[in-house]
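To begin, one chain is listed below as structure tokens, in the form predicted alone.
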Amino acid sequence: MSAVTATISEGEMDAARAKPALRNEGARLGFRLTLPAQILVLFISAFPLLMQLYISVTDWSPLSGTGWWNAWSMWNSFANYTDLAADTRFWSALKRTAIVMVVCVPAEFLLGLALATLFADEFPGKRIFYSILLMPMMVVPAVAGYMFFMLFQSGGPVNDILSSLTGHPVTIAWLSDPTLALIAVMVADIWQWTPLMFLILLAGLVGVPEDQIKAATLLGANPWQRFATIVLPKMKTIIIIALAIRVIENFKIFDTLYIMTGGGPGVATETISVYIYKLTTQDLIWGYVAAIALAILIVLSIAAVFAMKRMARTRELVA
């Protein structure tokens, strides 16, 4: 009896000094067969970033009569970026986008959690409303651009209901004034953007224990103590979430506000998108260009980490 035992035990022992090995070998094995997708996506990602960095060292550009391999012919010891932080129009540039990201993401969110709260409950013709709110999302932004270049001529139905509210004709030349336009600019973005954040939110909003709520409620608090004490704490990292998205994607504001002002009057709606979309097909200064685009990307990909950092600690304080 007591050999079998033995002999059952060595087994045992066998068989846990394998799983080890086992488990080795098939990491190892996946790790060869994923491989090849490995080096893809490295290439994808790793090969326009280093290029980049490559062509913003140098004056090349299409009209150079060179390959961008030989861009290192056109070495300028970094003076695309000691022109950058001298480039009064970049920072103008700049100044507009963080206007417009400053207005627009806050009016966004703050809609956007109205309309979740208001979503979050019953009530009869929830289906169709939550359809046709959802609707704005779903146009494509340079079609969203050509709507409101219509709605705010000076003979279109802006102007047309403000007729009719006063009482006498009202011709304002929304996208000839440059403060205007950039208004117009911005209603556009929080009309069509607004349902994303909204659904965003309201993911994060029915996601909220109910048992929670209901005890809350049964020890009187009212809806704004409960809203502040048990709702939003719950939410704030999908609340980041929806803010650093909107964020990054409001920076590269392009399609709709082209199409509606190109920019202007002048440069009065010129964002950093335009100015590196009119530098690259009109200057046709790659190299700066680059240079301003690896900027931004440093600057956005701080703003993710910090954002993320921000979503960990939040996750550990909920936990």
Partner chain sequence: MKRSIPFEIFRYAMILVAMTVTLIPILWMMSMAFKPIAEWSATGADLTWWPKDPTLSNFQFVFGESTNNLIVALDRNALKPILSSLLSAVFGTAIAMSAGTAAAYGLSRFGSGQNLPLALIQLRLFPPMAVMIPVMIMWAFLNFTDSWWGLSLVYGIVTLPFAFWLMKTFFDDVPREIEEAALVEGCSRLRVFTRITLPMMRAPLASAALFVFILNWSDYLIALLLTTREWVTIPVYMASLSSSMTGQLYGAKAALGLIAAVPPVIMGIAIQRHLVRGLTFGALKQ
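Whichever C-alpha set is largest while still superposing within 1.5 Å between the two forms counts as the rigid core. Just so we're clear, the structure is a prediction, and the values are computed from it rather than from any experiment. Residue numbers count along the first chain shown, from 1. First, how it differs from the form predicted together with the partner chain.
- Core-superposed comparison between the two forms: the CA of L33 exceeds or equals a 2 Å shift.
- Comparing the forms between the two forms, the C-alpha position of I44 differs by 2 angstroms or more, with the core used for superposition.
For the form predicted together with the partner chain instead of the form predicted alone, what are the coordinates?
Next comes a single chain, given without company.
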């Protein structure tokens, strides 16, 4: 290519010939630039997935005394998958994950929306309040877990506040009661992630054209009507994105919860991630864990395809 272009003097080179040459150079560079990312993605997806699939049909464990490549000698056909269907601890962990999600995500959404509405226009002190209200989402989740672990101790600040509010000493053992422990971890999740909802929804709210709201005001719409007929429809895509992000992240809930309760008391706060973690590090039945993990990945992938189509459409709308 370069030999050809070199023989043609610059004056003779017309645009039609120059463009493909440039385009080729661009294509080559583009390919090279994306290569490292492609390799990293492949490294963490394709090969591990195959390995996971392989181990999931065996009884292999790190204690079995043989390398994972010899796991075929422990082939158990699909016993791991049939065990999964009968594993009540798995299903209750899944149910618990769903309960946490159903409580936390709407709570974070409504609180975030309320805050965003308060912050929609300018007022003195806005910037500093905004910065402080966003702080929880930047606190390391494990540290947040430890904060709430301290707060919910039976002689801790939460009970101290309750004592002064009610007038007599309160000594609730939050983290050792099955129901209260679940409530405590949900409080921690809501504390940490409401700011994210607030941030995203405020970004959306600011993007609603002000002249439309003004027009509606002139036409005599009250604040609630303005909100329901103009603001809400305009924010539909943003709301979907915000909810999708929290649903996905909330499904993975681990750090905060595990530091606070370790999944306990008993299995009262054991979510899917905590259950898999315990199987991986305490029971060490890796063949079974691989099967559970794959089952979850398959279900999530199907959900992802739907979500992604939606996201792609919203991106076009926003862009």
